[in-house]
Structures are given as C-alpha cells and as structure tokens.
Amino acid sequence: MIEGLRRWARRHTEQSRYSPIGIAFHWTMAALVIFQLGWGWYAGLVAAGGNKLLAYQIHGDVGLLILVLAVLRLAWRTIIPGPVNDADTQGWQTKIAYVTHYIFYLCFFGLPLSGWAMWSALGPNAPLAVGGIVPWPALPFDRLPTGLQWAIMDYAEDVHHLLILLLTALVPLHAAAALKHHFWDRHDVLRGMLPEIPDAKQPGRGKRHAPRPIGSPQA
C-alpha cells in the first residue's frame, strides 16, 4: 500500500509539485493557524465568565485538530517526501527554509500541547473535543496538589505565549519568502503548492516558468 502511495505521489513530485494530499494538509493547516491566531486574540479580550470559557474551549478544540493534523502530516511527509524544486539549490536560503519548517512543526505540536496542559490545570472544565467532534480527555492534573497545578499552568502559559510570538513572526515571513521565490526568483515553489492549472498547450501539465538567472535584473 505504501509503495502504491509513493508511486502515485511521484507522478506529482516528478513535476516539482506536492501531492494533492500534501497540498490539502498545507492549506488546511494554514487556514486553521490563521484562525487560531485571530480567535486566540479575540478570546483574550472577552470578559471573564461563561463566554470567555466558551471562546477558549473553541480555541482548544481547533488547537487539538491542528495537533492531529500535524501528526498525520508528519507521518505523510515521512512516507511521501516532498518534491525537489528550484529553491532547493539556494544554499543558505535552503537551510533557512528547513529550519523554518522544523520551527513550524515545533509550534504545531507545542501550542496545542501547552494549551491542553493549561486547560487541564484549570480544574474541572467543559470537555475538549478534536474539532468540536471527537472527545479528548483532560490530563490528570486534578490529582496533583493545587500549588503544582498552578506551577504547571504558569509554565504552560509561558511556553504557549512564546510559541505564539514565534508563530506570529514566522507566518508573514514564510508568506513573504514564498512570494519572493515566485515573483522575483521565478522558482516553482509556490506553483508546486497550489492546485494544478493545466497549460493550454499541455493540458496534462501545469505551466512552468524558468528561474531567473542569479545576478540578472527582474523581468
């Protein structure tokens, strides 16, 4: 089965494109991350009470969905490697891209896990659910001394806030780098992560563009 998936994915990666499943993972998680950043900011502004707890519960449900998708996406990337594209030969830029990729995964895992710890340390709350559908248990922090629960809460909150700042900086930088590769360098990075648009001259293959030679002016 795995080998069959790899053969299917190679039909896309050989054209410097991600597989449709890889593309779906990327854009679904991108939309959820942007929602979470906005909704988390909104939840922090809501007055204390039932509405605030509900806002944070929604935030937690979506965060758990991101955690599950991150696990599935990492498993998919382990089985199905991404394509080699024009930007993979850019030296230090390629190294920065790989580091950014790892930091994104750190945020994808660290934010939901720290949020889960915070929710569990608060004491009895409404139960969480992945995407608001699949029930998700709280961590057994209710059995710990109250002082230790508050210490866990403070530590998890610090980690959560640090990763939020990191993710808030990474998202626009990642988007700017993708646009720079597409419009300035004329690399195929962004094209490979978008749904394929057939070329009029080659209906079975998306349009390609040649990378801009290093040192040449932008066309």
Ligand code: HEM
Given for the second form:
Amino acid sequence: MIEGLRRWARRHTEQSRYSPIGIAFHWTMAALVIFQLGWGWYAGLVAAGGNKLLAYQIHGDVGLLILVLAVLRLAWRTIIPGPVNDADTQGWQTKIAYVTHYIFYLCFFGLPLSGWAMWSALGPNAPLAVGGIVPWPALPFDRLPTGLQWAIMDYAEDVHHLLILLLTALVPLHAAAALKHHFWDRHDVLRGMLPEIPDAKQPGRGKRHAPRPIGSPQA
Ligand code: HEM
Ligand code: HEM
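Same protein, different state: after the form predicted on its own, show the form predicted in complex with this ligand.
Up next: the whole complex, starting with the chain shown before.
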C-alpha cells in the first residue's frame, strides 16, 4: 500500500509539486495555526468569567486538532518525500528554509503539548475535545503536590510563550520567502504548494528535477 501511495505521489513530486495530500495538510494547518495565534491573544483579553473559559476551551480544542494533524502530517512526510524544487539549490537560503520547516514542526507539537500541560495543571476546569468533537483527557496532574502543579504550569507557560514568539516571527518570514521565490526569482516553489490547475495543452510541463530519495531527512 505504501509503495502504491509513493507511486501516486511521485506523479506530482516529479513535477516539483507537493502531492494533493501534502498541499491539503499545508493549507489546512496554516489556516488553523494563524487562527490559533490570533484566538490565543484574543482569549487573553476576554474579561475573566465563563466567556474566558469558553474562549480558552475553543483554543484548546483547536490546538489539539493541530496536534493530531501534525502527527498525521509527519507520518505522511516520513513515508512520502516532498518534491525537489528550485529552492533546494539556493545554498544558505535553502538551509534556513529547512531549519524553519523543522521549527514549524517543533511548534506543531510543542505548543499543543505545553498547552495541554498548562490546562491539566490548572486543575479540573472545562473538558477538552479534539476539534470540539473527540473527547481528550486531562493529564493526571491533580494528584501531584500543589507546588509541583504550579512549577509545571510555570514551565509549560514559558515553553508556550517561547514557541509563540518563534512562530509569530517565522510565519511572515516564511510567507515572504515563498512570495520572493515566486515573484522575484521566478522559482517553481509556490506553484508546487498550490492546487494544480490541469493544463491539457502541455501535460507534464515543468518536469525538471530528479525525485527526492525515500527517507531523506529534508523537512
Ligand atoms: C498550535 C497550537 C497553539 C497555538 C499556536 C497557541 C497559541 C497561543 C497564544 C498566541 C496564546 C496567548 C499568549 C499570551 O496571551 O501571552 C496562548 C495562550 C494559552 N494557550 Fe495556547 N496555543 C496552542 C495550543 C494550545 C492548547 C492545545 C492548549 C490547551 C489544551 C493551549 C492553552 C493555552 C493557555 C492555557 C493559554 C494561556 C496561558 C498564558 O498565556 O498565560 N494552547 N496560546
Ligand atoms: C501558519 C502558516 C504556515 C505554516 C505553519 C507553514 C508551514 C510549512 C511547512 C512545515 C512547510 C514544509 C513542507 C511540509 O513539511 O509539508 C511549508 C512549505 C511551504 N510553504 Fe508554508 N506554512 C505557512 C504559511 C505559508 C504561506 C502563507 C505561504 C505562501 C505565501 C507558504 C508557502 C509555502 C511553500 C511555497 C512551501 C514549499 C517550500 C519548499 O518546498 O521549499 N506557507 N510550509
């Protein structure tokens, strides 16, 4: 089955394009992450009370959805190599792009996990559910001494805030780099991350790069 999936994906990656599943993961998660950054700040501004708890509950539910999608996306990227495109031959810029991708994955996991730890250390409050649908348990921190609960809360909050800063700085840089590749350098990078518009006149146009080897560490 995996070989079949790889064969299917190669039809896209051989043309320097991400597979439709890779593209769906990218844009769905990009939208959720941008929403989540905005909503997190908004929840902090809501006056204390029921609405604030609801705002953080929505924040937690969306964050857990991001965590589940991150697990699926990482599995997908491990099995299916991404395309090789013009951005792979730009020296230090390519290295920065790879590091950025790794940091994004770190945030996809680190933010929900630190958020979950905070939520659990706060003691019994509202229940969590992935995407507001599938129930998700709290970690059993309520059995720990109060001092330790506070220490976990403190540490998880620091991690959450550090990753928020990283993500908030890197998202605009990443988007600007994609636009620069597209409009300035005329590279094929952004085209490969956009849904394909079939070109009946010139099928296979743009087939220029050799496929990436299976198991390649590129992010
Ligand atoms: C990718 C996922 C996530 C992103 C991008 C994110 C982003 C944010 C942002 C921007 C804030 C506001 C920070 C501030 O006001 O200083 C925040 C706060 C918070 N988030 Fe998240 N979050 C994510 C996942 C989660 C999850 C899954 C939970 C809980 C299960 C959670 C729980 C919290 C809590 C309790 C706070 C308030 C903590 C504080 O600022 O003192 N977050 N988050
Ligand atoms: C929260 C917002 C975003 C996040 C978290 C994000 C994350 C990522 C990640 C992790 C990758 C690596 C590919 C993969 O592993 O699937 C990637 C690739 C890419 N992203 Fe984004 N992205 C975001 C927004 C955007 C925006 C707004 C644009 C366009 C303006 C964009 C354009 C691209 C392109 C063109 C690639 C392919 C890069 C390459 O192959 O070298 N992304 N993105």
